[in-house]
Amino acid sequence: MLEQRLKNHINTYGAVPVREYQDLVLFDPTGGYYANAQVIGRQGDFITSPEISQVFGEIIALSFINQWHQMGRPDKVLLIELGPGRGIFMADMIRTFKQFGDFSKTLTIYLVEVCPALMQQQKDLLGDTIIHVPTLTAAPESDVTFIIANEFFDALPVEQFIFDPLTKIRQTRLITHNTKDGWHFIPHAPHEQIIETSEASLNVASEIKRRLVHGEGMAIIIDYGDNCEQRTGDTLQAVHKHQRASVFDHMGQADLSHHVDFKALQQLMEPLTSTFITQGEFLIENGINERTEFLAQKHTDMAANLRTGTIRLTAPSAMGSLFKVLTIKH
């Protein structure tokens, strides 16, 4: 059992950081998150924006097919998908790339992937189409590549420090247990005291940006977070069958993610063209509201469904401003 084993690790060598503790019941081969193959979709744990409506992942794809023309249309590009979840959002984006046939052809597209099970359902539903890597720095070079990550970032460690502002003192926070508290962090700090960082997340952007650099091409990042100039406080939080839970509960069988900090990664991403703004603002401005009348009278038995996931997806209420879009380009 994982959790029994973190005491036992705990006990033997001692408390430990917050980065190594979500990485554990995250990518733990046996006991962790992502080691079950049913952690997204309505039986899982969340729902992430392709699993609402197939126009998100048109959009998507109509924007690298946008760029592509932009770029002169060049003919041979390499499409990268970050963290692809049980593949829907691919397969949106592979059905809106066919019916433009000569941007479909130059494509080679490959999926970065950890957990076993996620692989074998992307393998079932996208077949021979995709080539899956452990890392995006083991996906081939290429002069044009473009790459998205829906809900990949959030789920990278974090790193969490106690910043005392009167000694200038920065101690990493840890995780502990005792028979006495359970399950807690040390040292104890107020919230305005927590500091965040993500060395994961400015790791997989550095490559990011990287390839950007030594070639062209575009990048669209698609999670939640913010975009604070001084940002503190925890963001690590856990979700467990649609529902907030402790970070301590549900140990493997949880949900861990963190709020992304959007500022360090365009701060990262200079000298490069970035632009950040709301997932309601993105998705508007690259025609969901046409798409979707257009489906919706096309096909009039899901034309509600349709209608109320766009909403979901652009309303400020509902996904529209929680979720922000960095897009990079050169």
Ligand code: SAH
Given for the second form:
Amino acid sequence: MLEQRLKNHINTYGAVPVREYQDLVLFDPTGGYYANAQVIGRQGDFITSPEISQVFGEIIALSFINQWHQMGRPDKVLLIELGPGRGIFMADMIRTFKQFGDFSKTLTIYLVEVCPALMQQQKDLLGDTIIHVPTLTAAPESDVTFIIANEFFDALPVEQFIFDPLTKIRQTRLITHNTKDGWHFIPHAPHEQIIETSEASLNVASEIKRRLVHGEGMAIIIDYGDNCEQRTGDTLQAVHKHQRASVFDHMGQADLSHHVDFKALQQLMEPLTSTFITQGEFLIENGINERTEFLAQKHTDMAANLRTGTIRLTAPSAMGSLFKVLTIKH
Ligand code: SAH
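Please show me the structure of the same protein in the form predicted in complex with the named molecule, now that we have looked at it in the form predicted on its own.
Now the complete complex, all chains and molecules, led by this one.
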């Protein structure tokens, strides 16, 4: 069992950095969370925006089509999705692209996925319209690149540090276990002394930037997080069967994620132009309400679901404010 293996490791080698813990419980090939097929959707642990409504994927697809027109309708476009989950998001986008035949013809689609079970689900749903690669770096180069990532960056590991402003000492925050205290973080630190960075996220962001600078295109990064200057605090969280849990419970069975530091991503993208707005603002500006009403009137049996879906995606009290959209263009 994963938990026992980690206890043995800690007994022999000592406490592990937060990042190492996250890598193990998420990606261990036998006991890790992503080795497990049922992670997303109603039967799984969490529901993502494309799982709520087809309109989400349609609106994002239209943003790409719009950008393609603004770029003068280039004849070859590489579209890459990072972390496609069950593939529903891409299926919704492809359905929309097909209504724009001239755009659709230009597309080659790559999916970046590490989880074998999800990869299989994506293949089953999307067939041979897509090609899988394990990392963004492994995707081919293109003069025109469109990149989409929904709830991908939050799943990448974070490093946590403790910075003491008096002594100016920076230490790595660690995770350990003993019979008296169970699982816990060491050393103990107040919230405002905890600093998170995600090297894995910065690496992927640098690769996105490199591809956009090298040619032209657009990347849309959607996730929960914020763009505060000098953010502090521990944002690591666990979700198990739609309930918040301790990051130490259901080890390998719960999703672990963190709040994306959009400030760091946006700074890294400079001097490329980027815009940062809430998911609610983005979807409304791009016509989600009009699209929802159009569909609701055409398919009256689906009208109630479509309307509540759009409210969930856009309302500040639901996903509209917590989720943000960072768009980068070149
Ligand atoms: N975008 C989807 C799913 C989000 S869940 C949706 O909106 O429904 C996170 C996705 O990222 C999963 O597909 C997971 O397997 C994938 N993933 C997580 N870490 C990854 C990594 N390091 N490299 C590639 N894919 C990863």
